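Single chain ahead, written as structure tokens, the form predicted alone.
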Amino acid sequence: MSQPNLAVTVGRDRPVHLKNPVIAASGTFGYGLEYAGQLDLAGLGGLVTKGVSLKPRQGNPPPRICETAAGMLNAIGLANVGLEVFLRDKLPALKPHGVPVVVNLYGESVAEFVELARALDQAPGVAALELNVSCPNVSGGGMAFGCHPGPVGEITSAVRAATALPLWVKLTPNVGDIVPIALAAQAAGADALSLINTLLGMAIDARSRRPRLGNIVGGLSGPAIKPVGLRMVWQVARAVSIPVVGMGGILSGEDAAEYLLAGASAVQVGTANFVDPGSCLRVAQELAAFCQAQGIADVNELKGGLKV
């Protein structure tokens, strides 16, 4: 059987067309020039890059992060360098890679995601916007909008009207039942839904009796989360009309697989880059390697096929 076709299209009015579902997610791949060094970027589906804020901001106190069984916890607090160095130094310097580059957007307000959007809208080289609605390393926005339909749907429409770019809400897993959130985010127009973001989690040193995060709390990630985001994945995909983007414990083409076979269009790796660098591209070339001993000859054929 001759090589599987991995190129996959996330959303229809705004479509963004990767040439393999595998995207390495945000604040786990920097700028993604931090990265350059260490694999190709054209070889990639996508990038989405750190949170961009409209300042600069330092994030949370360290120790910001901390290993745990399967997984690790993190508490960063959307460090980055802002909006202007963000337009100046690292969107430029992504052009040349050949990379489609999702920017997610953090913002404290209504309005900060407005601008923030506005300033992206005509930069060159934006792929699509991911609204980050569902951090829980701080203390003003990030979850804090994501955990009910109505913020969420008030966000997503502001931003919709403020940029003709593809629009992707990324939705936090520490609520109840998620399909209305997602139902919120699709109504008010966004063309994609990423999820799941971290869980809610923290870590205890017994022998000094503090906690393992200056944060005290901060974001699970890694394979310990993967059912969780399975079955998130797989509730609002039959909900919704709009493409689901799936993450959350991915290491393996075995792994993005079962995502696809969820209901998700597209993945997102992210604490697999810790461990190794290169893992996006194992992946994509794990799951097409996948795809041929199943004798699939188009990976979109996975997407939706959980036979229950």
The other form holds:
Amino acid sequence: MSQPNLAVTVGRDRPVHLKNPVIAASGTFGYGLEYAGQLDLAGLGGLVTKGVSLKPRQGNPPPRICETAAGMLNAIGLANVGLEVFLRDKLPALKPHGVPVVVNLYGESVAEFVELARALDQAPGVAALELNVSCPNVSGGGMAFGCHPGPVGEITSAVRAATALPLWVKLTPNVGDIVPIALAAQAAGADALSLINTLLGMAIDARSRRPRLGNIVGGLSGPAIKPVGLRMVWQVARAVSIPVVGMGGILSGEDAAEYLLAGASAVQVGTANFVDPGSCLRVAQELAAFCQAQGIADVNELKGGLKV
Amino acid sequence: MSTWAQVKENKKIGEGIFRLRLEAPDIAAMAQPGQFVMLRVSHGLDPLLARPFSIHGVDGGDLFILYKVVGKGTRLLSLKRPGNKTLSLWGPLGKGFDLDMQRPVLVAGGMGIAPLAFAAQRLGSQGKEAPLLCGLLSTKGFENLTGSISALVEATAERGRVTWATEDGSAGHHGLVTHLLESALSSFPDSSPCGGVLACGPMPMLKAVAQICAQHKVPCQVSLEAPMACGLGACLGCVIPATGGGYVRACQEGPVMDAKAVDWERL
Ligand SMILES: Cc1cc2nc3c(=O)[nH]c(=O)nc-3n(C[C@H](O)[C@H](O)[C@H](O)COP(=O)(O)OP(=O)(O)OC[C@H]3O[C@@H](n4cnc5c(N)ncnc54)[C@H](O)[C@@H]3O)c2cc1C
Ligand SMILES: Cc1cc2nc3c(=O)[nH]c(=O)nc-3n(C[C@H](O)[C@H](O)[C@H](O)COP(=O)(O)O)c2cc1C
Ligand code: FES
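Form predicted together with its partner chain structure, per the form predicted alone context:
Let's see the whole complex now, leading with the same chain.
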């Protein structure tokens, strides 16, 4: 059989075309440039930058990461270079790599999200915006917004009005029912939904009786959370009509296929980048091989193909 | 992209201390003392993350890692036997030691010996006298380690010299390696002072070394440790408090840093 088609399009009104459905997830791939020496960025479906805020952020006190069973906790605290340096140094440097760049945004208020979106609307080389309304590691904004349909709708429609760029809204799994929040983002004009962000967790060193993270609590990611990610992607994809970008614990091409079957149009790969810096390309290759072995000519055939 | 390296040797050379020899020609060709690799100790999901290890030396296309068993990952690593076993790793990573100086002094505490033995070899092969001061709690159970380090440094570097300090007095100077450093720095004549100190070891030792160097007005480079995930500067997990506020990444701006750039109070 010939090579299966891997190209996918995320979104209808403001489509984002990807050569394959595998995107590097925010916060695990820096600004992309850190990985340029490790793999050919042009081979990725796309990459999502570390969350960018208006002003630079130093982040949380260390230790910021710790390993857990088949996963890890992080409490980076959205450390980032800030909008100005991002626009001056990072975004232009990504251009020659020819990879769709999705910019992950973090604001502490609706006004900050709007200001960020306005500035990025004018910047060349942005494929889409991903609104992080779901970071568990900062007080004030982030997850506080993301836990309720009202604020998620409010931020989404305010940003929608400020930019013509495709708008992806990234949802937190740390809620009782994710569906009303997904519907609120859709109603407010989101072009796609990204999920899941990390699950709030904690690790303790029993001998020293201390938390293992400086921030005490942090976000759990990696293979340990894949069942939760699959469940939520499945729930949301059934309820909304906009595309879902699925993530949580993807390490292999078959993991990616599972997310597509659950209803995702594309996937993001996060923690796996730490297991092997070449993971995103490998996942895409393995997905192609999986399709070939299954006699699937077009990866889009997998989408929502779960048999229940 | 990570590469697969064959395990050529994984030898116990002290109580809980092993020397790993990996066939990794691409990494070996580029490795500089003070740089490190990210090494996965298993193919499975637990442990999931790679572990950072200093490059202990190179021999042709082979890479040496000297490690101590401290937890699950290093225990699994110690069980790997040569043969058809391969491990995945990426590197060389980070900023290594700046060796461009006259009359350096090298100070190692415990496993800090791993990168400094490599630095001593390189300095020696440049024809520089590079005394290596090593501190251990005890040499009991570590006779092979001390022997192999001394042999390694003194064989490859004509002018290499290793001096030991032990806290129990089992070999060499009875006391801390920082005592050796103080007397070494004092022994340089004013006309040709020590050009720089390179140090790696536990945090309290590094802090003391930085203080001694500041008193003697000698430049000091320290190699620091922090938990790491990517090793590439992307995850921001490995930060060290920096002088003047904020943080720097141990994997990118380090692991070797000017001691003055580190905020020792916040560390
Ligand atoms: C740049 C760098 C170079 C290093 N070089 C060497 C080396 O040459 N030889 C060597 O033996 N070790 C070295 N280390 C430390 C080594 O990475 C840890 O010992 C290892 O990750 C422990 O893994 P584990 O699974 O056995 O332990 P875990 O089960 O993960 O942890 C066991 C204990 O080790 C501590 N620990 C875990 N990770 C680190 C870390 N990165 N630094 C310090 N303590 C840690 C934990 O807090 C815990 O107390 C280096 C670390 C860094 C950052
Ligand atoms: C170290 C680290 C930093 C992260 N930073 C961000 C961030 O800045 N913004 C964001 O939306 N998600 C962030 N995430 C969440 C990931 O993008 C992803 O949603 C999550 O890790 C689940 O995917 P995974 O299991 O493949 O890692 C971060 C995750 C990790 C591990
Ligand atoms: S280990 Fe990821 S930034 Fe240093």
